[in-house]
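In structure tokens, one chain follows: the form predicted alone.
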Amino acid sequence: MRVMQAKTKTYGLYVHVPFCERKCRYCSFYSVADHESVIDSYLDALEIQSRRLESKLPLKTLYIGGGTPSVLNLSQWHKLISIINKYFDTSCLTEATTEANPNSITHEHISFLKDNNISRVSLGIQSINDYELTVLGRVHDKTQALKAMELVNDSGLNLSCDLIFAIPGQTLRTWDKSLRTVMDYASHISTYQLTLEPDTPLAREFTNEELNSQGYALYRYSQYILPRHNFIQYEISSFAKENHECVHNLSYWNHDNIIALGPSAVGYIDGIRYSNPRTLNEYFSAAMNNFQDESFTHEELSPHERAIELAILSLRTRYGINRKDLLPEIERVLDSMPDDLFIKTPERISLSKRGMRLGNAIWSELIDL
């Protein structure tokens, strides 16, 4: 995908790191776990889709994910970087994070993102309790997480945390268990509702309706018990104390442009989203043809795409979306809702706690029109 000087002045950087050293029972994200033999060449083609991006982009967040960056050693993370900071102009960079698991980071990481200019990190934790961490298949236990912690946080660097809540076995107890460790080593807290897809091993023993039936009740209490102790909403799934909001996930909310590089990444370009090559074997090849366009697909969005997907996208964030945006169907298909749902302004729509619990439901209306 050739990117061109878009209408923005800055971008954000999204790289796919597809290594892990297992793969999770629920996890349905592109990963190999055999790799230790590939990750070199996937540097040496991520800097061939840098290269082809032909002018040194500035960018106003960089956010390393994947499968789990932390397995690339200390020679591997300097290749990385080195890959940014040759091909992007990284002067203008307000967030950088990367994701990490707390069986795989250590002292070294930590001093090498620091030198580095990575400003936040975050943790797989998912759960503070053993058991649930073992219905989950990570690689982790409860000691490993809370080293795990009090090392970024101890480091001075910004620490975000996944959680997962409805996973089998899970009760009210261990959910806020979980929730009150994080909090006290954490700035942000993410809360995702374990989901599974079809080809994933813990969809073979649940159904997703019997993870649905607990859930509501889990997320009701993380609305609850977050901003007691000073942890604001500010999407469906994130909670983040004053001015530690994610930007680089903001920038999704928004609209804005992101670049993305590495196998099944996906990036968007002023109204044109682009998938990368799906898999390592599928991203080798590319690079051997110098990532020629037919080696991406494409999605050009309608200017009437866009506005409903940015209605949808806006009404995951505590600060909605603007009434001048919105299309007349979308404001009607609204205003057709309970008005608990929202909270309206004369210039913004947002959705109030219990919209967001119900913002499935809430799409589910505007997608189709």
Contents of the next structure:
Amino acid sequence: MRVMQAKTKTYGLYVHVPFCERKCRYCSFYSVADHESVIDSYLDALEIQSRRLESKLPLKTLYIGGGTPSVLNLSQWHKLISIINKYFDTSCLTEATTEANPNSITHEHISFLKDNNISRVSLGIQSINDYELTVLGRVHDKTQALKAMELVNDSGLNLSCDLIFAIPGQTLRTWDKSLRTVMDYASHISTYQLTLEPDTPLAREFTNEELNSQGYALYRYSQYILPRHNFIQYEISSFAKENHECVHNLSYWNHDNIIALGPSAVGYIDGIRYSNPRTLNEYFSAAMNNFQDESFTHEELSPHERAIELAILSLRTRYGINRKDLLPEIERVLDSMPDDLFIKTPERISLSKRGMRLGNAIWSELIDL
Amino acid sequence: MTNQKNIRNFCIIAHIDHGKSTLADRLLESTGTIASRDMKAQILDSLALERERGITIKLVPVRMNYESDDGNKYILNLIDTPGHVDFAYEVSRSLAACEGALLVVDASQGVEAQTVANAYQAIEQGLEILPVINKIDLPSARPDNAKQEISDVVGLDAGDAVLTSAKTGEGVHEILERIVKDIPAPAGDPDSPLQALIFDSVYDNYRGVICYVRVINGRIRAGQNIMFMSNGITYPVNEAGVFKPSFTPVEELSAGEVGYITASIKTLAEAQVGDTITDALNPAPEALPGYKKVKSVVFCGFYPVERDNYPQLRDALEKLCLNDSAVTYEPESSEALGFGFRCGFLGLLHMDVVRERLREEYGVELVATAPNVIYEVVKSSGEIIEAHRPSDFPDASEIVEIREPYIKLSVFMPSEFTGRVMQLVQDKRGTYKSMDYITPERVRLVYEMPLSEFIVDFHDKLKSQTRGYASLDYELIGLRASELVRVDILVNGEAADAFSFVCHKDQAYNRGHAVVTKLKELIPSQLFEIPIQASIGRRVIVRVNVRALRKDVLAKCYGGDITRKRKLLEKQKEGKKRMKQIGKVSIPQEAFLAFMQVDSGEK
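Could I see the form predicted in complex with its partner chain next, after the form predicted alone?
Starting with the chain above, the whole complex follows.
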């Protein structure tokens, strides 16, 4: 039995950098391609939002995502890091990640990150196959991907790679190749099934049903091959070598507090989820008004809804959920489902490999109990 | 006061599109009953459905004044016969109100199946038959062949048939002359006790039931107390009148005349077709022969398209039944469609007519389930029960015999299609009775077959097999024992009543296979494998499995994804709520709908 730790209140910080060189053909995240002049204004607005927060909140994790944070130039990076250091307490930071694109990351960048306490780089590799990268509309190619991974490795930073499966034209062989290649560099791999979001270019060419049928075999294969190379599946889409799980991401699934900076970013503080103004323009006008409460969209879940959501989120991870924390109705539903979906111990319930493949179907049974 | 000798009561017997309505219009026009400027095309077709399909189910009766070539003045009453087998009983009542019939045959199509059946009925009732060859203006017209067919098939001498074109008006005058000359005046005694035959009745919102009557004996006038002989109910007559064709009151209707009466009668059930009206104070010793209560033979479920509209459907059905006493209905509920009614009809066309009327006249949008018949089950206890749906059937061990309604079917068609039609009828469990050549090119096939096979899709199949050249007629010939079985469908081991069905034992495997295969397509994969079985009693005859779900779309789930994800799941759950749970299995509504072969009326 674990000793309950006295809960010193720490936070995760998520910073959304909404700029990309070019929009990928599958992406529905908020980002703008035409940015040079606005990045500085963006950083100013970010500072205004940070200033408005209670000062020096202690951070446990930091995650700079996007968009493409690596499109910021060094002086902009400087500004960003100084904002964080100025307004937050980073002394107990255990993990600091930044996302980067293989084509825009440079040696200088990496040195800078390393000098500024960034511990982890998440590269949007997506695939090691040039054809697949073209289908996705990515700006980099295989050579750049390999070079970027080498750069990060050489620097000693932890490397996480994102890979996408169920790309039109992808085969088990090319998927295997992508997986094996990144395994040689990374200590953390996230695998995402290509999900067509409405109004993206790719969604006009394919349907999710077409891709989903293809996804089964590829996902199953990742569940097979990655653990054989010591990547443990600790969440539906996340595999990591021992002690390399992404602590920041785990906070989402534990309902831990996350502060969100930047347009469209979503935070979660004491049971209340809030979204920042969605577009850059909205974000700028909110900044001009010093980020009043009306600038944010709040969502407060009832304790019951929160319990259900927490059960669903916890079940995403290999740690599952403690039976003690389960509402009796949730436990009843889980117990009525086929046993092969779960790993059950007297204390905990977590998903089996098959359960992880069928998460959606399981959660839809729980959603409005 | 009309001279009985100068009355002619007649009807027109014709196949659906052989020009009955047009001919009737011409008759009205040439007798000046309706000025041509008032004619809208086919004035006597009353239902929108009739005009839409270009078919006439029943014309409104009409009284025409005609001065013949020899200078005598006549009253001609045209009483229509419904041109469809569903209304065979009404046909016989209409015929009973006439002394003669025009037998209209299309000069290029020749005699069709229903024409023969109706002509036989007319002959049986002693009517004088006047053959008329219509549409002689068409380039394809072969009037001599048509005449030959009348004499070969119907067995009537058609040598002196009138050649006419209702379209151009040619021959119409001759028809009128022949009606006067060949059709006998009505017999009957105006001074005997009243006997008036109700050959039709309609419901009017303001006047209640309007009875269309043919006075056989005696007289009827406003103020008189009358009695319906089948039920003994009495009413004072409000009004007696004739059809000009609008309702026109007269002082009196006497023996031989055709007209209507109103008497503030509330429902059609009180004044049914075939009943005899007599004088309440001086009743006739007996009713006119032939009255019978009509019985529904085809059934289907009517459901509102929007579930909330159930009360609207109920009110509409109530009102509709005021003027169509042949419709029966009782509430039922369905897993897929909610609350609705099981309705009984005289036949398929009647069913369509009712559905159309509900839509047109009452604005009710409805979903109709596939039609079925009533079975009679003899139990080992000796008890006989009527089974409307598979769930009415007792356990197989208690069944001694199952009986189902049979029909005698006649199909007329070009001889080249004989083989295909025989195959089709045999597939539908038909038993061969006879085959003869009407002409060297045309064949009549007679089969006996179960009504249940007929009502499903027989007509459509026949049409497609014969490129529309076949015509058919049928009559009910009663119940017969059949080797029927109830096939149950088990989903994950649990009986799913909505999918069970009754069929002949030889078809059980094929149909069971079709149903489970269809369900396999329609039931989405779930967290576990789902066996779907078809069984007769305990014996499983088909089994398929719905494979367990293998993988869902698994998206990433951080920060903002969480809310989005939850909303997505909630939406999916909404969709799931519309599914019906059978045991642990969720079955989508489409599965029920597909199985019911429902159609919402868009044809």
